[in-house]
Amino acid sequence: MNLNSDKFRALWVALISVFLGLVAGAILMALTGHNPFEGYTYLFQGGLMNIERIGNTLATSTALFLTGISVAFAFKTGLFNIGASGQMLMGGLFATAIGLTWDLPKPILLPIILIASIIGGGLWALIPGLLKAKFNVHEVVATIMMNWIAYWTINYTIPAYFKGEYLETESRIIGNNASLRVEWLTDLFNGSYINLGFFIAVAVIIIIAIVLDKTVLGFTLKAVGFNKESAKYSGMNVNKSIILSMMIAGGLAGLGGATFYLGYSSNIQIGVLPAQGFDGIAVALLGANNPYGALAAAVFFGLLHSGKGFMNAMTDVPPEIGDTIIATIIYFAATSLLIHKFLDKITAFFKGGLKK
């Protein structure tokens, strides 16, 4: 294998980041008086010990797939989409509104709901895209602000128009015809939360990988992200590409909202900015902005999220340690330059040994 190839190096950076994060978690467990081996045993058992828990892990990973690929797509095109949480909320709102309003057969209603969620997330990302393209407003600032506008929009809209039967803090329960859960899949995984959203997310990741690597559109968007001036000189419409990139990224996060609120959950709550939007940044970083890498990273983080509760129940290890492990892995993935230098030294060492 070529240690210097980009794909091989990205794999090593991810593996080393995960290893260092797990080591940091083990040290933290030991410092708090717990057995790290026992803690990790129950952590991974909590996500993998039976078919139901495997289904829950995949269900937990589903929204992370889509927010991760949203952030990764933006990164690939030179943008930093930190607004996946708001886009996810608006996609979920559009999907919930249609699911609670329209009474149609499930095979007809579900495609409409999914398209609506993509539109909702895409429209929410359109504003930062326009601000970036027309006025060079940094997309980080714009998308953060849009997160909170989405948050307060949900806080007003749900109690005003879709209030639950008993609580004003959540919408009415989604009917079976609007739910991404299907009986045969639930039975197959012994009652887990897994739903059609998982398969939709996998299909989307494959499509995005093809678009980025095999199409003129993907080449154009990446070229603009790599060097706007060169792309403009070569005749590409830079502003159009920036807006389109943000809208596609927003649509992906919006679809994540549909899979979460109509699949993993059965309604939408107010007062919650979904953490999956921010965890998507971690997924993109660990996956090296590669669609398939993001898929693997999402499953891994889904495993940590679904297993930490079981670890706490069996060993009294605080579930926050699971979040600390994730944060540490993100830290090492974000400081990948140090890992690259480490790999350079290893390569130089082995080359020097071979020459001798």
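Numbering follows the first chain given and starts at 1. Quick caveat, the model's predicted, so the values are computed rather than measured. Only the largest set of C-alpha atoms that superpose within 1.5 Å between the two forms is called the rigid core. First, how it differs from the form predicted together with the partner chain.
With the core superposed, residue 321 shows a C-alpha displacement of at least 2 Å between the two forms.
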Contents of the next structure:
Amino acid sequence: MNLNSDKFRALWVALISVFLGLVAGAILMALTGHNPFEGYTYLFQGGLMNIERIGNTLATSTALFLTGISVAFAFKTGLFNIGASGQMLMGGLFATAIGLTWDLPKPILLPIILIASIIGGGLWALIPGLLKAKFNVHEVVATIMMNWIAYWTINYTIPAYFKGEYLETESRIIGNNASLRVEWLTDLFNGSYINLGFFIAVAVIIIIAIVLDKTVLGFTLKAVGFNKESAKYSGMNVNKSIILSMMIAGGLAGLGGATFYLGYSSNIQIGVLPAQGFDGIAVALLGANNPYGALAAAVFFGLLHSGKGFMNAMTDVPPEIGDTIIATIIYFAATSLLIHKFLDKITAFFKGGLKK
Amino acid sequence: MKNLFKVMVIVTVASLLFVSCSKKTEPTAMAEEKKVALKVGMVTDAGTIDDKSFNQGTWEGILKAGDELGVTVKYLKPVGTTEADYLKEIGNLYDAGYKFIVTPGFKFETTIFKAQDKYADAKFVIIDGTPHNADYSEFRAEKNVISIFFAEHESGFMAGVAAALELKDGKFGFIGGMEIPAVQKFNWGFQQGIIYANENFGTTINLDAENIIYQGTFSDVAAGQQLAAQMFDKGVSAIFCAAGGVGVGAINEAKSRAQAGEEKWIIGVDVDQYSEGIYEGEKSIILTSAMKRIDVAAYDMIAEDLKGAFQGGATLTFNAANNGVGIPAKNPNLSADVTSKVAKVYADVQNGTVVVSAEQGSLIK
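For comparison with the form predicted alone, kindly provide the form predicted together with the partner chain.
Okay, now the whole complex, with that chain kicking things off.
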């Protein structure tokens, strides 16, 4: 194995980020008068202690896989997709709408729902893609604005058409035939929230990895992301690539919405911009935009989110500090670029030393 | 380069130092004596623990039980507001030994429905709700669940009487959050209170249909401010807000009017909101508050359980008769005369001489 390869380097950066994040979290716990070792023990126990908790950790990670891979895919093709939250919402809306309207057997309904969620997220990302391709409107601005348009669209659509019987703020609960939860899986994990979404997410990550690395399409998209001008010079359709990249990224986040609203949850709520969309950015950064890296990063964040409650229950660490610790770790993960530079300097230092 | 190294070294050393310094504070001997085995947990609803409403009220009751009865207390804040998130936190509390769990708000209904079977040896108290399954086809409370409801109409009634007595004439308004039973009952009780004051104490308060509005959310602060501004412009002098965050907007509007010298009032809800309405020194635009003593309810349930009198499976109603609803003990904006009159009316409601209806009847909305 080549120790200086990019992938090896990315792994190191990720591990250092996580370590620094944990150290920062430990300092925070110590500053507020709690024992960090105890805290972390319960944090990890909370996520892994028994089969039900492992299932819940994976269930929490599922939407993060998909938003993470969405952001990572966009990064790979030179785009910054901050709109995963909105795309999740639209994917969730499309999925919920079909789930609540059509009464079909589960094996037929589920594929339709999943495809609808991909279309929902994809369409939502098409607009920023078009704006970027045609008018060079920066996708960061466009996707953030699309987040809020999605938020208010849900705020109007759900109470108007899919309102719960008594709850104004939530849609009706979807039927069992539209749910990604299946009995054998729930039983296998002892009543956990793990659902088919997890396996779909893993399959999607493998597909994306293959598309990016082994296909002409993937090569084209990456080439456009790497250097637009040279891609154009070598005869690639740059505009088409940008639009397609955004749509694929949006579709992935939309699928994440389906797994979240019809798997982890069983209806869609208004007034919430899902945090998974933003956490997806951290997942992509920590995973170094590599599909499998994103998978690992998502499991890690899922573990933190899932174990936090148990840490709070077992120690005197207040829930707000628990949130802050997780945020700190995410922050360090997001600043992995600094660690990259730091490692560069170390390598340069040693190389320089050897030359002398 | 060197600086980065320095920073890292400092961080590492500092963390080690703090680790060694952080010792658990030893509980005092006094507290030790009073310690009992019961561990009481709470899962918060959407919003923070200091939301001046359900979460805070419940937690204050639990904290009081911690102080006076010596139970160990803890609250957990779920990551989201889905049933999965709620159940996960209940599981966390349960696994950590908290077998008495209080959940504030109707959003926990389906969660408790599942939890009562899954954690059969734990006890649950659900406030403002009763356990049922997802499609409302089955309502069931096992022997380990108490559902608590409040007589909001009696609370609204008392606030209506007090406000009418204090201001004597003019126009009142009502802003509700969502049109759900708890909020509607506040509104109907408030209307009856004004009618009662007009008939029995000679006040001339008008509550027009156009000034009774359900905003539709509990969170839209801006809309609350707008609605309040419109009502104030139409000559309304006091607005009763049973609307969560929407009410916060109305309070803000009243504060800025008060600072500009206008005399505009808000009647608070759920808890004593006096401190929310302070705009200058000690002066507040909160005339009085229609309270639900959520803290009393939470405390009482814990106290009863310690005595071995947990009324599992029961649905309890907190009303004036058991001091579960009413206006605050101290109302700096009410005159002594009004306070004594209101106390008499409250006593009449308590002994049943005055009956407040929980139904709409001929009332507005």
